[in-house]
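There is one chain below, alone, in structure tokens, taken in the form predicted alone.
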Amino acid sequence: MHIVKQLMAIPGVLAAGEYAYRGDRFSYQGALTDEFARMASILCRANTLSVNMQAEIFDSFAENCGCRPVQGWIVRGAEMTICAVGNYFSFIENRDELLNDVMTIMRAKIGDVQEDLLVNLYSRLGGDTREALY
């Protein structure tokens, strides 16, 4: 099941989608207008770039600090929270345990990036990384 559909099946998820790192494309499902979704994709791209820059700076001062590679980010507002992992985002209600449920799915599907990018990408395609790459 595509991650956006899987996220939208969770009660309390207001919207979920995917954005391009270039900032020119996005797709979404949920309670957003097209203009709001476009702005959300710009917000997600800008925050992702910022978080990656901050992690690189921190890593330059504290080598092997554990903050790289960046998995994603979360911003909590008064009524809703935005979560981004990889190039996927979700807008969720602020409710007990909902953030944990959403992040568990997002990290299982697209998070936990390994240092060895080839191993990570191959495992996402369903390959047995030990058999094929070692």
Given for the second form:
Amino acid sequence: MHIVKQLMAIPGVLAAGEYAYRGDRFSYQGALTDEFARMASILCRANTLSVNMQAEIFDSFAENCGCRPVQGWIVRGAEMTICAVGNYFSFIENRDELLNDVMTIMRAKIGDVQEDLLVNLYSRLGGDTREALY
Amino acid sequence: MDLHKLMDLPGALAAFTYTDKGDLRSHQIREGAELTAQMLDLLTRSCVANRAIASMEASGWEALTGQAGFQPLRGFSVVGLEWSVVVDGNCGVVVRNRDVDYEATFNALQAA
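In place of the form predicted alone, the structure of the form predicted in complex with its partner chain is requested.
Okay, now the whole complex, with that chain kicking things off.
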């Protein structure tokens, strides 16, 4: 079953989606409008880029310390939480055990994010971004 | 701030507090964990930055969409390959991914 569909089958998951690392497309299911899903995709892509940049810096101080490649991030709100793993995101209610369940499913279904994530995130810039990044 | 309690969380490798500027204030590191005070000091600076960004996004999202539920922000976590850092307020925990209980960690940080 597709990851987004599987996430949406869990009670308390409000919306879930996927965006292209290069930032030119997205898809979603749940309680978002097309415009809100577009905004959510931009937000998630920007945060993913940011935390990966931080991990690159961190790794330069402590090589192979276990922080990179970053697998995802969580923003915990008062009543809602955003979970992002790889290029997937989900908006969930703050219910008992739901965050752990959603993160477990996302990590298991998406698998380990590989080292080429930053290259993919930058790919729309064109050219050989690997040289500039590493 | 009782860092000992935070170190009792499942998979906790380190617990720390930091100033609003991101300077490491106090910390505990589990024996054998490949973390140093210098690494935590760098980590706490990213914690301040990520909290500020998340707060801005939560505020902007609620204003633009009319959806409530994100504010006040209760925390942020970055999930690395082997460990995650979970922060709330001026306090954080580094937890091993294979043992992590995100909900318990967020709850413990809020209570700390």
